[in-house]
Amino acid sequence: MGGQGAAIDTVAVIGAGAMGRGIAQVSIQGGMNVLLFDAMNGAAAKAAEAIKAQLDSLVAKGRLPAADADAAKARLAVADSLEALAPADLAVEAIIENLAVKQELFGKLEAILRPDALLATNTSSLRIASIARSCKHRERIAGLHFFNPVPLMKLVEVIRAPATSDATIAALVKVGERMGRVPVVVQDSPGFLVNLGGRAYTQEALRIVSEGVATPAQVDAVMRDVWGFRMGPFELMDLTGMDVNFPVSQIIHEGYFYDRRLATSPLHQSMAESGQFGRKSGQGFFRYGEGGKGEVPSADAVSESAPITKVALAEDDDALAELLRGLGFEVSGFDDGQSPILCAPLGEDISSYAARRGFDHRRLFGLDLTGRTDQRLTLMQAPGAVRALRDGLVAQFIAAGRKVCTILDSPGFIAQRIAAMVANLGCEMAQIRVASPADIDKGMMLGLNYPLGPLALTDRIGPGAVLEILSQLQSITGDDRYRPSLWLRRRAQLGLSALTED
């Protein structure tokens, strides 16, 4: 006997597409019986054979004992009608993303299943409350959002709608663990956790390129080398496809009543509407040849100039002075009127810095010290910068073994801007109770392969530093998209970790 307070022994999976097949596979591997149903004649039987073939492949690769595979196969059955799902303790829906179709299905399932059986939807974009609206026992309905490919992606979002009972959530968390997944409990909100949290990384990158600050290749290289992201934002968008990530961005922006912090850019829309979807179309931000191999332009600055080794510091900065000396520079606190002047602003652009402190903007250059500097440096210049000085600096950086990205003026460089926006969105998600701080970080690391969760990233930079970057961005641009979360502001003011709960 299953249900809200007991073990789940039999799972009905409705929809035999890629997601349904994956859910069925992890269910039988987790020791549960599965009834697989699809409205299309023959689709469930075909999917069952594909699942068994996948298990055989795992055995052949030495990843699954043959006896375990045989036992899992024996737990998989094909249902020829919805009525045949009556014995299920839990039904998981993985059909088309259409609200009316899902509502109709849930109404039928409620009539077929026992009163204590649970109903879950794998929707990625629709409100759980909307799907459950016409049901009589909404306390047993929740979201169980898996990620594709299900057998490889360890995360599952257990989504609580307003009427969902604690017992239902607890039972689904246990089900997720039996499936070998890592469950995180999420409130029923636009984009849930991962799809919401992933907006900042790509959308701030789009802004940077739209402003002419840097190229997509440069942004990707900086985020990989400086912050350790496995993929840069533009290669990530090309992988998922603009036909997918642009509409999702719009849905989430609308769902949060057009909060500027969640707005994407006209460039994103242009790519989607022109059919430059990414890998699947052969052209996105990068071109893709046979086998999906990307043709990515170099992000690395080159210089044929003689290295410049004598520089002045704009202000006392021990970290900057130590970095420069380690790269072979002669560092002085005196401006001789000819040498490059270097600074390491936090959230400020070179133009604002030069105007505020009275420096010659043509000789003033910025280096970003946030994140790692052992592989790649980002050198920023103001309008009218002396190119010969910039090229001389680049030559010395290269001679000292560093890759360099040279970019135009931007408050927060590249890495500061994107990292601060990722951190701020994570803080805002904690503030509005999308999930607990720990689950937000866990979800983003497992769901999107982030090197750090957004709240841990906030702590790595320092809540006060993140607040400063965002405040400068908001002041300089006049754009409310950089409005700091109250969660961040309070923890910065009190000297607390971003992971500190209320």
Ligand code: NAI
Contents of the next structure:
Amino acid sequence: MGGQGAAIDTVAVIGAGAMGRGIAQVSIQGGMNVLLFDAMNGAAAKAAEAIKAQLDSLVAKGRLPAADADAAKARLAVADSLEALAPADLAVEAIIENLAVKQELFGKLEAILRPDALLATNTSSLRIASIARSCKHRERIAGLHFFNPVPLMKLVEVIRAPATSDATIAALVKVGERMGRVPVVVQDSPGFLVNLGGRAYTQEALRIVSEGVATPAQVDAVMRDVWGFRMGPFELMDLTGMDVNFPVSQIIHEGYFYDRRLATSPLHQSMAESGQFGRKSGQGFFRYGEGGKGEVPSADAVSESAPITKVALAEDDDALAELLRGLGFEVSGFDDGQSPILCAPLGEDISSYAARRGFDHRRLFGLDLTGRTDQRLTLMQAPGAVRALRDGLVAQFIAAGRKVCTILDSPGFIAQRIAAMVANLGCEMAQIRVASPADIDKGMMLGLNYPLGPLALTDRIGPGAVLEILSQLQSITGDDRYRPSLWLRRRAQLGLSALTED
Ligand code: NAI
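Now show me the form predicted in complex with this ligand; what you just gave was the form predicted on its own.
Following is the full complex, with the preceding chain placed first.
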């Protein structure tokens, strides 16, 4: 009955809070016996009742056969002491997030459980190696990181510390599957996979708003309509809460030794420090009224002007010409000195484009052609743009049935800039072996509901185009934040998919 590699029949769950309950529930539903322990008197028994009630409600909704619920309930037992956990093949710790307390617990578990039993922690921010540091048999210690609420979130990160054995990882992957989860194997590094990978989406959005390019409502609308994200970055931050996501951003930035690519913005800190946490405090980037519904200002441009239909193209661009003709524009290659001039830059802002090509920046406007353009368009302008021309363009876009966001100058607009940062971080995670390319995509889709993984997103835009966007951003801003990952650069240079291993 050795834990490593052999079947795991009995799981000790230590800590019967939100996470421990969920872990116990999926364990008994997966056919394993559970010994549930909590340091607080009566907490484990109360949790056991809550788990049973949860199973009953699944039966009532017709989602679980009554016989399966009864069998699962029979596998759940409350342990009154740590010593009572001795028969366990695997212990999963889900107690308070405090290193010293976890280290002490692991020391005790090592003394109580068999030497070949597996020990796992559900920590979300501590290093597995630190928790295991004073243990003797560190090869059997790993992370088993679940997401809240456990029964609904399919992903589990199996985290490998430097001393963890392959057999331990293999056994935990199997246990994760038996619990009905989808396991991904992750290195013991700051933020593990999902919490690290999620930084780019929100932090680049904060950057764009901090630069005055667009409002939170516009950024959210663009990311939903252009790339199909279920939630925009600002509604997402309001949901998790600035009291949670700001410290996570700080820990990960520090953990990667202040890599500029992972830096968040002063705006994020201001929100956290002012107590504008989001949904839970009634005010974040948006206000939340009775019933928790967000009051989100409109992201859609309006125009009182007469539509302008005559435009010049800044350069030959079949995709842009086709889009504009489809929207009822008369497109010419000749600049008549009066009409708006349109371009579709990759990573370049309108100011740089106008200066490089010698165009009149007051009449030059950009459209973002990355992602979907059939719902919403993003129209970008340089400082000093002629407002009447912009409003005339907007009027025609609206007449043709498109929603439009009008934004100020930004290398990479909104959609391509955030997407390039998400893609680059996914590539960097593959490069530094946080997880395999396939697991990175799987983790981000299941853990954060992304419509596609960051490496698939890289392929969708094209590795060469992502590299171009980032290189432009890096050169225009002079900021190392936009430094392309070597993983991306090599795949772009060689014409390979971002999912290519090695
Ligand atoms: P919680 O506060 O709901 O539950 C913690 C439980 O542990 C409490 O019942 C407490 O009495 C018990 N406890 C504290 N010290 C103990 C000890 N020395 N021995 C035995 N029991 C002890 O916390 P929650 O949210 O369930 O989190 C638990 C762990 O899971 C933390 O490490 C947290 O970082 C991690 N985690 C939390 C997630 C979340 O969204 N809440 C997501 C992923 C991981």
